[in-house]
Structures are given as structure tokens and as C-alpha cells.
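For reference, the chain that follows is the form predicted on its own, supplied as C-alpha cells.
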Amino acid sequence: MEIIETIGLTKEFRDFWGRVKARALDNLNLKVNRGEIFGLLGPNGSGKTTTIKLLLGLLFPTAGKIKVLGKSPRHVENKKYIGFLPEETYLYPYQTAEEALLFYGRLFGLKHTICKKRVQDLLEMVGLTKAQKRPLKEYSKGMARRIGIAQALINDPDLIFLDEPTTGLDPIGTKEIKDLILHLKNCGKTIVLCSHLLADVEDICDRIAIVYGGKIRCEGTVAGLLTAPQRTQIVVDNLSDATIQEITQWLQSRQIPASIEKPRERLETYFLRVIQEARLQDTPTSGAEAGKIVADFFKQPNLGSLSEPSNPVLQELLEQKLTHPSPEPIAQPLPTTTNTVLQQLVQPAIEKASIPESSTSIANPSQENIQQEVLNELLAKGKGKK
């Protein structure tokens, strides 16, 4: 099921006189399936950020159609199901991390108790629990990026846009964010990822599309695009030099071109192993730490999406409420009183309240006369007592 679909999407930027300055997107046809990690790749200026802004409803297309969660990207109700991390993290510098996340949580209408619990879970997840009381202007770029990721997840979204999520992060933070994205996928989330770090995209994306000049140049699964069917790789442990020489001679005798070399470990894997050994020695560090948990509200898929049918029982109750609304309460009459003066004072006010709003501006001389007579009578009695 497609959670995002664009048909013939075109975006042109024009000058004051209406002349086309640049065509950022040219007849873009894109589909993103529910529950997958989709990588949108391309060099600077290829149209990636423009595509994301169009999908978020921040820009209007020149031509074409867009559907996000089955509706227009400008549909207001869709916003609470979407999380967005922009390329640059824009935060209020005098807020602390805790205050910033509480602020964004309240923007989504979360209750204070739920919002406070999520803030603490997210801070621990991105490794900023000890730095949560520091103002954001004191954060490094990588620490600010972690807070940006946390704010994109505060509303437990179904669809998440991540534009360069690992920019400024150290290799440990990069690995944690990749693991988090994979966990979000397992929870049923859909992630659209833009990144220039192709190794990260290769590690976590299910499908990718490469954009250049506003058009998709290739699209498919990572395995399908990167597999070289004409080549075969054999990895064997602990071969002796004599065995390697024998295999080489056998390949040469059959005129099979081949290269035999020792495989290399990835630098990321080597780096993480060295840091892990240092952690086991309880070596102290400042700034961001490794995230320790995954927030509880990510552990189950969020099925409350606009594109999904609502609860049938709740829907039936709502329909009954709309079809047979509860009768409005009838105002009870005021208790009768034997005090003639009090009754004369109250009765005009009751009659005035029962008159339709459109006719309240019309003066009623009889009511005014009665009110004046009652006031004169009260004043006369007061003077008589004196």
C-alpha cells in the first residue's frame, strides 16, 4: 500500500515577472510503500529538498498530483501523523533540551503527563539526559542534531521525513541513529531518508531512488541495484598459503581471471569496537552519551492513521450520536412567589430572555412602564420608613 504517491509532479521557481528561473522537479513519479525505509538520493540541487517540502505541503506544485497518507499534503489532520527533521536544526537557543521537547509536544496537543514522560524517554534514547538542563546555544552541532531527531519523534508519527539525519554526529551517534531507524521500521513506521552518506543509506534502506535534474534516474531495491550478477565472491576462513597458491594455479589453468586478497574490515566497525573496549574500562566522557533505551511508545505500531479505517465500534457510536442527538435540557420554571413586587421585577427579565435574539432590539413600552412603577414604589416605601 502506497503511503506516498506523486504523479507528474513538477515544480518551477519563477521571478517577479513570472519567468521560469529554475525547474526543480520535472514530471516526477514516486511511490513509497507503507512500512519501508525509502532513500531519496542525489547531488546538491537535484530536487531532493524541494520534493520533501512539496510532500509536507510547504510548497505548492506547478503541476501534478500528490497524495500523502491518502490525502492532500496540505490536509491539516495529516500533520499529527508526520514527523520531520529538516536539514538544518532550528531551535530556540535559550531553551533547554527538556523545554524544547515539551514545547513541541504541547504543539501536538499531548497531555502534560504524557508529554513529560515522552520527553524523558527521548532524551535518554538520544543520550542527552545529563545535558537536558543546558541551554541549546551551548550544544555542539551533533548534540543539536540529536535534539532535532527527538523532536521529530515526539508525536509518535506514522510517516517520518529525515533530511540528513546523521550530519554532525560522531560514528557512535550515527550507528545509534541507524539502529533507531531500523527499530522504527519494525514498529510499522515509514521513513523517507535523504542523505549524502551513501554507506548509511546502503545499510538501512529497503528501496532507493536517485534524482538528478528533477527526474528519477533509477529506482529499486538496494540489493537489486547493487548486486553484480556476473561476479562471484567466495569468503573462506583460515586458508594456508599453500592452499591459496593451489587455488590460484587451478584458476589460471582454466583461464579464469580472478584476484585473491585479504578482506578488509569496515572502518565504522573497527572504530565502534575500539570505543566499546574503552567503555568497558569505564572511561569518563563529556557531552552526549550513548542512548540506552528505546522509548516505550515506539514498541508497538501506531495503527491510528488517517489512511486506516477507524474503530468500527467507536464509529458506530459516533454515527448514532450524530443521527439521534441527545435532547437539549429544558429550562425549569422559576418557583412561584407571593411577593408581588419581586415577581414584577423578575418577570420582565424572564420574558426578555425568551424573546429571539433578532427581536431583542425592539423596545417594549409596557415592560419599561412596569419596571419604572416598581422602582417608584420601592423608593416611596423607603422614604416612608425614614
Second form
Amino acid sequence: MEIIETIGLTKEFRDFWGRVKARALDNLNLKVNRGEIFGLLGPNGSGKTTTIKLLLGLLFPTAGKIKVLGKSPRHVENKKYIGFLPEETYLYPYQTAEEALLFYGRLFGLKHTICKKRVQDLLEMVGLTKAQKRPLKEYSKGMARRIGIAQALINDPDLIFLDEPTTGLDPIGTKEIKDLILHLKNCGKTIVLCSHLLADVEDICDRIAIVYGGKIRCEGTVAGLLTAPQRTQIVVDNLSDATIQEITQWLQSRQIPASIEKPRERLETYFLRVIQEARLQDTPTSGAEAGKIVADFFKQPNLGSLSEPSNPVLQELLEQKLTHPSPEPIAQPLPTTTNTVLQQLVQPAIEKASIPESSTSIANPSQENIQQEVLNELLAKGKGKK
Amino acid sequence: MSNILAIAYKLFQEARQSHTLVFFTVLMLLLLPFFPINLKSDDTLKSQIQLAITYSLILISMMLYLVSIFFSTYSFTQELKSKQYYLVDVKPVGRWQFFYGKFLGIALFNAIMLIILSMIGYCMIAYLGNQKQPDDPSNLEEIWISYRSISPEVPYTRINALVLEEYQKMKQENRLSSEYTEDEHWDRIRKKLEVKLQHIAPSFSKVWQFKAFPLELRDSSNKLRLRYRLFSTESGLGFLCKVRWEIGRGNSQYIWEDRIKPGEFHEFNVPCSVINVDGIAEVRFVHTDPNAGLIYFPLSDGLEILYPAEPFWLNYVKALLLIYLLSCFLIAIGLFASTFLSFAVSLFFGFFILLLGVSASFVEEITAGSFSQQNIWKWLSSISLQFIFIFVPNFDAYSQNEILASARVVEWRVIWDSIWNILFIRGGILSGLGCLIFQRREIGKPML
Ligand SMILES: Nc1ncnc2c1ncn2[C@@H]1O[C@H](COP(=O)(O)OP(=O)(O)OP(=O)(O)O)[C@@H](O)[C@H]1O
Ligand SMILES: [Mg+2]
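Other form of same protein, the form predicted together with the partner chain, not the form predicted on its own:
What follows is the entire complex, opening with the chain shown before.
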């Protein structure tokens, strides 16, 4: 069931005389289903924030139709079920964290006692209980971001818009947000997420759309988009079905649980390819174009040696990593939120999706571990050569 | 409703942090109590107190007006400019609720400010009241009690009929010179007639009836004050005119004789027993000064009787209420402008309206009669001025500082009138328009 639907959504920005300054969205058709995490990707200025603003009624469409929760985005009552974290956290500098959250809670007409309780729970969740009496103007960017996230959840929303939620957050905060998003999904919430962190998007999104020049370049489930059906996982010469059968049987006879899958490429590679293709097609964009790697004025020749790895083996590996997609399938990380506060706070919107028990056939060591191991090995080799 | 209250409440958090407002408040707290003590008037304590009353009211009202304009435009536009409103607009808060939340917040803030300032002002006036020296001739009772005035009935219908008659007569006899326009002829005839009705020749006398005194006044020990102004045809420099007043009839008649300066206001007290059983007081002026020539009482303010009606504090509260209502109008102006203008422009707009409102009497005076002018530009500008003054109330007419200082009662009628005309009609139209504009505004992009 669609929770968001846009048909032919177009947004042009005009100047005082009505001349078109920028066409931010061009005939955008978007569907977001209930209960999924939807990722909106695209380079800078591709129209992600504009889309979200239109979906929230902060901007009005030049053409096209929008339905959010079955109504116009300007329907005031509907906003009870919506949470929003803008790309920058716009808070009132003169309020303290606690006052700010209480204020936003009251805008939803929450009872004072409920509101107070929620505020404390949220502050605990984002780890700012101790700083709650300090004015927000003293907050660091990441701290303000955390308050932004807290305010987006104060009404226990069914539909949450997160515009680059992890900007300014430390790695732990980022991880916590990812866990939080997955937890919210398990509670039946729908989440629309904009992010430039492709690895994160890949990890948590069910479906994604890549936007460029105000148009959707591709859209689909992460698995569907990233699976390369023409290739086989095991890099051996082409195997017949019979052989695969044999291998499977052989594996089964040895009681090794395994599955043979089509290989996938990394989202990052895929993303870059889509944008590259779009640029080659000369699609007009009002946003950022392909930039130079380093600006001219600080390109200094004597720094050249620094920019390349001196270790030839390392360089070889880096090149390989860039050109060859990683072969291992990505296991959907399971939400392992242990934060009880968070679980209490976020009530299931529709029904609690049952968390599947971890029964992955082959337990893969996490990617970071592999990388670390390879690097260690390389360093040892390098020393040996010398 | 809870979200309107939340928005209103937030304004107090904002005010707490606003340096401008803190500065204003501290300045007021300094100016209000200390300055008037050093005010120099004509040496009597009474006039010093009167000056202090006027001064405190002007100071409080100006403070309130400036804060209303500044705070409303600042807090509204700032929120839009720094995009904090994004987070409010995506909550279930209608734009109109935001507008009225702001209005309510600033109005409450103003109310608190008004209460604090007026208490300081009142204490200051009361303090001055206790400073009476034994040799000071002032009658301070005339300050702590406010008076209601009754003027003699002017037979306007009769005057109008007479003016018409005279005009037609002159027209028939072809005595209307082409020097004047139609309106000016009417004006001249009316003025002549009024002088004729109000003038008194030597050794003649004239009787006026003052009606509708409250009957309970008759038996009280209070005093009536007769306040008058006359002109004489012979008044040279330093000329003092002999006057004789006879008030009431029979054995309760009261007689007052004096020598006064023509052209200025004079007063004397009369016991309340001069009022008869029908609540009427008869006043007779006897022209006893053969050197004065003709004596003339202006129709508009030549003669009135003041009787004690209310305590001073009640009057003070009423005057403050009027100031408060005007400040609410300015809040509406500020918020209205903020819905489509930037901070600087809406602030400027607010100040412009304030200036127009304060100088309304003056502008009306200098543009009076320009309707009849043939010049299209003059006509256009006078039309647009008239149009502006439909919206901008005359601040002088509504805020009754003068009336309060001269110890008159501020009539409830004026307060109802200003609640209706300023708060409901003008404020309603402005906020309605403001909400409508705001509703159609795209919040998600910066202003032009
Ligand atoms: N108020 C505005 N006036 C004119 N152009 C605008 C306005 N807002 C956005 N745009 C243009 O619309 C396009 C899309 O902007 P948008 O903010 O949606 O990009 P984005 O995808 O969110 O980028 P980023 O990743 O940098 O956040 C850009 O080209 C931008 O210049
Ligand atoms: Mg953006």
C-alpha cells in the first residue's frame, strides 16, 4: 500500500519576474510503500531536499500531484503522523534542549505528563540527558543534530522523513542512527531517507531511487538493483546446472549449509555508474556537475608523491578493489537494538514485524575485519621484501 | 488551542534572551521613576503631578508601541528566515494558529510589561502626591478624583435651520460673493451665527441649562467645578475682565465674582446643592464690565461643569487599557507586514504606521477641506490619505493622555469603541489578511 505517491511532480524555481531559475524536479513519479525504508539518492543539487519539502508542503509543486498518507501534503491533521528531520537542524538558539522538545511535543497537543516523559526518554536515547538544561546555541553541530532527531520522533510518527540524518554525527552516533532506523522499521514505520553515505543506505534501505537532474534515474529494491544476474558468484568457468546440482549435493552430503547466489556489485559502484551514464547523456541538472578532484590553486607538484601509495603491492590492491566488485553477498544486518528506552518509546504503528532469527547459512566475518586482515598481511609482506 | 498556547509561551523564552528587549526594559525602569521627580513646571505640586501623569503615560505608551512593532516583526520574520519555522510547519499547526499564537504571546508579554510599568508609574505619582509642602496652594483632591463634564446643550438642529435660511436669503438677494466657495460660505454663515448666539452685551445676561446630573450628587458634600473661557472684543494686553456668575435659584443660589484674563481657561467650585430636583443646574452669566465690550463664549469649549465621578486609579487603568488596545493594533500591523515582508521592511512599515497614527490629528487638520480642491493631484492624495486613515486609527483620539492629565473621566464608551474598532475590526481585518497571505506563502524557499 502506498503511503506516498507523486505523479508527474515538477518544481521550478522562478525569480521575481517569473523567469525559471532552476528546474529542481522534472516529472517525478515516486511511490513509497507502507512499512519500508525508502532511500533517496543523488548528487548535490539533484532535488532530494526539494522532493522532501514538496512532500511536506513546505514548497508547492509547479505541476503534478502529491498524496501523502492519502491526502494533500498541506493537510494539517495528517501532520500528526509525520516526523521530519531537515538537512540542517533549525532549532531556536534561545531554548534549552528540554524546552525545545517540550515545545515540539506541545505542538502535537500531547498532554504535559506524557510529553515530559517522552522528552526525557528521547534525551536519554540521543545521549543528551546531561546537557538538557543548556541553551541550544551552545550545542555542537552533532549535538544539535541529535536534538533534531529527537524532535522528529516525539509524536511517535508513522512516516518519517530524514534528510541526511547522519551529517555531523560521530561514527558511534551514525551506527546508533542506523540501528534506530531499522528499529523504527520493525515497528512498522515508513522511513524516507536521503543520504550520501551509500554503504549505510545499502545496509538499511529496502528500496531506493537515484535522482539526477530532478528525474528518477532508477528505482527498485536494493537487492533487485544490485544483483547482477549475468554473472555467477563462484569465479570459475561457467558451470552447468548439473554441476551446480552436484556441488550442492556434495555440499549437502558434507552437511555444510550453503546457498549459491548471483553476485552483487557495491552500491557505490552502481551509483557512480548511474550518474556517469546520466552525465554522458547530457541530462541537464541545476545541481552540482562533475567536479575537479583538486582545485587548481593548491595543486602543488611536490605533494604528488604523497598522493600515491608508495607500496606497489598496496597500490595494486587498491586498484583491484576499485575495479572489481566485492563478490560476497551482503547479509541484511539484523537490528540488534538493546536500547529498551527506545523500544518502549516507539510503539508499532501497524504491527510489530517479527524479527527473523539469525539463521544465515554461512556466517561471514564482517567486511572491516577482512580488510584489516589483508592490510596486516600486506604490511608484513612489505617489511619482508625490504 | 494547545499549540497556539505553546507558540505564545515560546515568545517569553525568546524575550528572555532578546538583548533589545532587555535593553528597552532596563531603560524604561530607569527613566520612569527618576526623570519626573526632576520635572519643573510652574512650581505648584499639582501641575507637577499633572505633568508626571502625562509623562508616564507617554513613556509607557511609546515603550509599548515600539516593543509591539519590534517584537512582532522580529520574532515572526526571524523564524522564517532562519528556517526554524520548517519544524513548526510540519507539525499539526495551521499557519493561522502560528499567526495567532504569535499575536497572543506578544499581547501577553505587553500586558505583563504594562502592569509592571504602570505600577511603577502609579507609585511615582502617589509619591509625588505625598510631597505637599504646607505653603503650596494646590488642591490635590482634584487629582485623585476624576471628573465627568457636562456641557450646555447646543441647539444644533436649530442652528442648522437658521444657517440654511440665511444662506437662501443671501442667495436670493445675491449677496454671495464669488470670493468664496460654497462650503466656505456655509462655514462663514455658521460661525457668524454661533457668535451671535453666544455673545453678551454689557449689562445683559445669559442663561444656560446643564442637564442630566446624577441625582445622588445633590445630597453629597462634593463640589462641582465650573470651567469656562471667554473672549472679549476689548481685550487688550493685560486686560482683566470682571465676571459675575449666578448658579442655581432661590436659596441655594450661588454667586461668584472675579476678574479674569480673557482667552484662558478658568475654574471655580460650586456646592452640589445648586442642582435642582430634575438634575438640572441653571447657570447665568451677568455682563457687569462696561469696559469689556461684547463678551463671547466659544460654542465648543466655552463652558462646562465638571462633577466628581470616579477615583483616579480607575481612570488611570482605563487610560492604560486604551494604550494597550492600540499596542495590540500595532502587533497586528507588525505581524501582518511580516507575513510577506522581510524584517527590515516590516519594521519600517510598522514605524510608518505608528507615525501616521500619532500624527493623525495634525495630518487631518492640514488636509481638511482639500476635498473641494479642483487639482486632480491634490484630490488624489487627499483620497489616499482618507483611505489610509480608515485603517490607521487616530492615536491621539484613542489614547486619552490629555484627558487623564486634566482629571477627566475616560469614558467606557471610548473603551468599547476602541475594543470594537481597533481590536476587532482593524485587528481582525489585518490578521485575516495576514493569515491569508501567509497561508499562500511557500515557506521552503527564501524570500525574494
Ligand atoms: N529556493 C531556491 N531557489 C532556486 N533554486 C533552488 C532553490 N532551492 C533549491 N534550488 C535548486 O534546486 C535544485 C535541487 O536542490 P535540492 O536542495 O533539492 O538538492 P539536494 O538534492 O537536496 O542536494 P544536497 O545533496 O546538496 O542536499 C538545486 O539545483 C538548487 O539550486
Ligand atoms: Mg539536500
